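Below you'll find only one chain, the form predicted alone, shown as structure tokens.
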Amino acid sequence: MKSLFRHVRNFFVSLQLTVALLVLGMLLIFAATLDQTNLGIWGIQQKWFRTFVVMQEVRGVPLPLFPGGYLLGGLLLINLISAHVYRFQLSWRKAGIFLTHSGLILLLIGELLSGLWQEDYHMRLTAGETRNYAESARFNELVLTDITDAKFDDVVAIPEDVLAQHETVQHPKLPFRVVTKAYFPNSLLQRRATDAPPSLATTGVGLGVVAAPQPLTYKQAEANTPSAYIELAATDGSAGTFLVSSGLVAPQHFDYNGHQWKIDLRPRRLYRPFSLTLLKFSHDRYAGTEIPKNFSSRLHLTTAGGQDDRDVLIYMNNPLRYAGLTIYQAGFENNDRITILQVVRNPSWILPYVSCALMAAGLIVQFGLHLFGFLKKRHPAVLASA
């Protein structure tokens, strides 16, 4: 047992595994960035990096590629830690080597809690208009809204993810039970023709449109258009079957039981305590040309009780960083009258500034150990010659 845990553990405290591991992260960025093409930059972060094994279909049965990000960066953090443990001794002459090594560790760390962690909405404002919330670019929600008083909403929210494993739903606010009975990732609505054959919808728009499933699309200039077949069953009957889809432009509306309700699959929502009022967009441009030169959107912050209230300008590399989350201006639309904000939720987002000062010290520290020495050796040298 004692010649096992001896070869495991110089198997894992080796150099040659550190270098191992670094030419297959570098070969690893390389075939993401050329599948990047294919795939678009969130797709290959979930194929290449944010996996343990990168999968790939052959003849529609998926084989292991290539290790993926997860176990390559794992597999260096237990190397790097595991070198620290049974290699390096203190001493003020590794102070340096044993800073790098620390923020290095800590970038990974940092890099997994991100994967795991960070959220990405956007936020789009017109001049005046006021929000407290955030979108997904990326994930949807099915969203069912009781709308019978007119001063309050009462809203349940379904992720995606749900529908897409045809769960059933029962929501204790709901009178009926949610039952998927189609999904579609992708889809392309379109009129459902005369001689069509009957249609799973029995209420609603889709008794004249239909959800035709098309492929995934991962191109950053395109968006997939998801799509369900939505049954709201109850013991007493059934409330319908609706087709819900991302590319409809308004919720559908329906009674049930003396009560109003509004249907609708919808990009998922951040909430917050607190509201944005876009004052004024501003897009610069250098003076006799049509070239960006800076996007700004000066807004007025609105928190409970207003002890925090304020006027706030975010413009590109100064974003506003509140209430756990970082806001920064990403983009324009409709000739300037819509400001595009990116809101970031990542509760880990100080640790890569940590990891590179660390980095930085210790590389400062090591190299001036090297030149104090050096120069400790050569002045006797010099005076001995003089």
Given for the second form:
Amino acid sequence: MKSLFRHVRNFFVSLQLTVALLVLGMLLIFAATLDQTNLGIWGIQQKWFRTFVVMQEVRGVPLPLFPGGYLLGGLLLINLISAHVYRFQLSWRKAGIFLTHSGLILLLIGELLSGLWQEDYHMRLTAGETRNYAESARFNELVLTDITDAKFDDVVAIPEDVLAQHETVQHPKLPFRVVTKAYFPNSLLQRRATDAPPSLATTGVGLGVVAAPQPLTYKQAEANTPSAYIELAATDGSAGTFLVSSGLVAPQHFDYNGHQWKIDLRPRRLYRPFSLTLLKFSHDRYAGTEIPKNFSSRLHLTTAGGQDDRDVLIYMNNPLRYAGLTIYQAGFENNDRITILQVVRNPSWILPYVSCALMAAGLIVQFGLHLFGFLKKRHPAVLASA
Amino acid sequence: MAACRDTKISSYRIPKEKDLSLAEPAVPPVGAMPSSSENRTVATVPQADGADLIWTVPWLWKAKPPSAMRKGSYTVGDADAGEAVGDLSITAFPGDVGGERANVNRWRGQLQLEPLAEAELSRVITRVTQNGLNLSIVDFVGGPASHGQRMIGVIVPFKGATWFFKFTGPEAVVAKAKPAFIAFLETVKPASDPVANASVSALPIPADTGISPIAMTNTVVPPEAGPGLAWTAPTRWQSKPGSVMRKGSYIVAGEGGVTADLSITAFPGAVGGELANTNRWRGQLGLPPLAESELEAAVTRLNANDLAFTLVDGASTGADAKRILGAMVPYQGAMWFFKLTGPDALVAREKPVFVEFLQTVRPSAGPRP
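Please move on to the form predicted in complex with its partner chain, as the form predicted alone is already shown.
Everything in the complex follows now, all chains and molecules, and the chain you saw is the first one.
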């Protein structure tokens, strides 16, 4: 028993394991980079890094191909921590190494937490426009909004994943059940031919438009267009089957039991208790050329409670950090009329900064100790030669 | 990641939001039309100032989601069939965007070609007027020798903005798709032009003649490619504005408002030969194809101004019978087609005039008969 423990311990504290993991890590990055042409940046992160085992389909059968990022990173973390625990000595001479490795451990943990917690959104603003929400670049939601009230909208948002699983939704705020009759993660919307077979849709835009399923795309320049046929089933019969799609540009309106509703499949929204108004987007170029020099957005930030009411400037490498969000200048559209801001929610955003500071401090201490030791040794030699 | 992938249904109350300006749910502007009756789709791209251009793309071209800067974006070619494909981007910017030369040279730069001087521009630009638009077309091949890239770029000034249609891809891909691209350019028109809108219908897919339909109908011989033919048309034939495809175009009017259409086109090479072209025209009339041995008896040979015409005359049957009077003549490595189409009676009446007209056809530098 003891010898088994010793074997396990020796395995996890060994430098050979560190080297092997680093080599495997390099191979992983290399292979994932090559695969990026097929899957795009988001796809490879999911397939190669945010997984324990990289799976590859061979003739429709998923087979394990390579250890994934979580496995390699996790083992590296265990390796680092156990080596420290095993070889730990409380002495000044080891302080630098201890600090550097602590920083590295924190960096690995930070990456894990970013992978788990980080959410990316976009906010598009035309000059003068105000928004208090950002939209997900990847995830969509089916929204049913009761717009009867003159001042407020009552929204029920159902994540796209629920539609993908064909779950029937019964929500207390809805007078009907939401039944997914068909769901396509990517589709092409086509005008329906007059001699086409009957549509699944019984009302709305789906009477004239059909969604044809398409293979998922992972290319960076392309976007998937999810579509679904949604039936709103009530106790007194069906309120209709709608075609909803992120490719449709406006919600569809309908009346039910004296209430006015709208239904839409749209990018998932993140509402925040503050709003941003675009005052001006600037696209500066170097004089006499078309070479971009700087992109910046001057915005007005307002909170509902009036705690904040001020102008802010976001430009490249100078994001706005506010209310747990980091808001970056990400792009522009329509001849500089629209600014695109990237909105990132990452509760662990501080960890990489702390870990880098720890590693820097550790290296300074380590090299400093060596330098002082060297100078101490050299000093008597200088004296002797004089 | 876990937070993003949750399936939690949320509900909340928000201050009233306005929808987009569209009162009705709108069909997305781009998409394909796979049904046999409608094989093209019209894309309308609104501009901020309300001035639009619209166009019609072959259904094989896949619409890509427009990216930040693009008005339209298509994959040209059949990617599903495993073919290499080209990219068509449609963009528009206010003003003249630096002018024609700057833009042409920008494109040349992308292909690693030397910039051109102002005086050299006219050599590379083909200017075409159609649907009330002035198109400046350039066609460049460049890039590294190992994988040559070709670009057909079109600059269209329209209502204070400049539209760019840029078709790029591997040289062979662009060369193959050029006829289809030129045919596509014919469909570009102002969205607000009701006359143009009414007159543009889906591009027809010609009858199955065994010849590439695109090569038969849509290839254009650029004017600067070589010497052309000239002719003298009867004054009562009404000239129509030329288009990318047509070298010449006339309306022949008859009694009671009926009209026939004379088109003059030219394509490089033999375009399938006499038999294939004769049968293509017969196919358009619903007539059965001829065998090789039957061809000689079905055509009339005519020589004029050192040109050897092959004249084909065919008519469909029925209440509204149509007649095609076609003449083909090889000239300087290209095949020229003169085709008069219209109601049977009108075209039959016009035949002597048409034959007389053919005798005025001559090399453009030649003497006027």
